[in-house]
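Next up: a single chain in structure tokens, the form predicted on its own.
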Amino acid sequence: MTAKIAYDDVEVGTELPAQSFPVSRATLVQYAGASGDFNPIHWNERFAKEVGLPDVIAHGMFTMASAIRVVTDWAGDPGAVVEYGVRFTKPVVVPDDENGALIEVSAKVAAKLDDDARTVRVDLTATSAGQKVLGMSRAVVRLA
């Protein structure tokens, strides 16, 4: 696959379509099974509170993976992402109710890096419950 977005069609400031990702306790259990990360802070409310958390929290890598979907969906190819990094700033708290949590992600092209390699830097903003949950969230994407 290759990116479906052309480098020449993108300008600094181009906004990617924002997305929201619902997270339930069931989502966390499924992710734990897929990742092998069965830390009880991700599924056991009593344990999470005993260690000082407000409630069960989403896996950091799950939050990170959810956020980058905005970029991969825009580019049209997950392989177009050549670098990706974040800082975890706040946990995504997932209550045990019918709503769970919501991760809201927006992104924009912050820089055109290399005309020859057709790469851009995309800065992402990820929030949950009104709090920024990822900091310094940046991806380098190779476009068509």
Contents of the next structure:
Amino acid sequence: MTAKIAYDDVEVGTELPAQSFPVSRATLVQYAGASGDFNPIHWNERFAKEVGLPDVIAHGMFTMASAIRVVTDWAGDPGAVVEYGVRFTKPVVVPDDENGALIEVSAKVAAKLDDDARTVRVDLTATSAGQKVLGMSRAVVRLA
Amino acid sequence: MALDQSFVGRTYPPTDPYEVGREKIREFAEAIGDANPAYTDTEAAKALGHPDVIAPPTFVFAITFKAAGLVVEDPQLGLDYSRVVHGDQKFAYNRPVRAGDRLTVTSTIEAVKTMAGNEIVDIRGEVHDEAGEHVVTAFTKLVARRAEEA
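Switching from the form predicted on its own: structure of the form predicted together with its partner chain?
Now the complete complex, all chains and molecules, led by this one.
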């Protein structure tokens, strides 16, 4: 594991570079194929509305995969992630138009956990259309 | 119908090994739009200290969730899967999943609760490699929404 960020160079409150991830219907079809999650709420508007959703929604696991990129791009080595957890609070609604949806992710160092293991806790915030889509979104990362 | 508390602590038999393919990792990385070379370039992965390309952190969910199907579809537990939504997800890694891994999953029911008519099941999936070494543990909370709201 070779993170490119040094433990000694971060402080509680250090912000990671924020990122935005566009999601279209095509993104969801591709993710369905790659992940094997073919639940029709992620690609069939008629079905999604029948079960009470406003429209097709993104896979929660797609949102989770997108959010951690803020951490893995920062740390450099995705293998530096020791722990990662989220709560799925609101769905990311993906309309069938040219723009689709946008997942906006910011993150900051919330705690320096262990000086010997060089681990920090990073708290993530993920929103789409102004709604918080992940809660309790936290990663533990081992830095250099 | 409240879920049976006696299921707490129940462990299901390990799954047959899932062999992690480098092209499957590439397909997954492309699907999440992640161009990190550690997922596709063996040399880049080795430069980071990994023996081969590694998988994105959430890749393993496809394997652990399939294993959780043993729990979800256990007729004795009686979870109504048509009402199930994914509540929480957490991973605790010992090391990243990598190409060539042959992974088995052992699922255990950690908790069964009923809250405000919703039925909640916590499943822990322990992932081991062929040598029997622990790779990652997946914690999955599933919520079967109360019937009126479904």
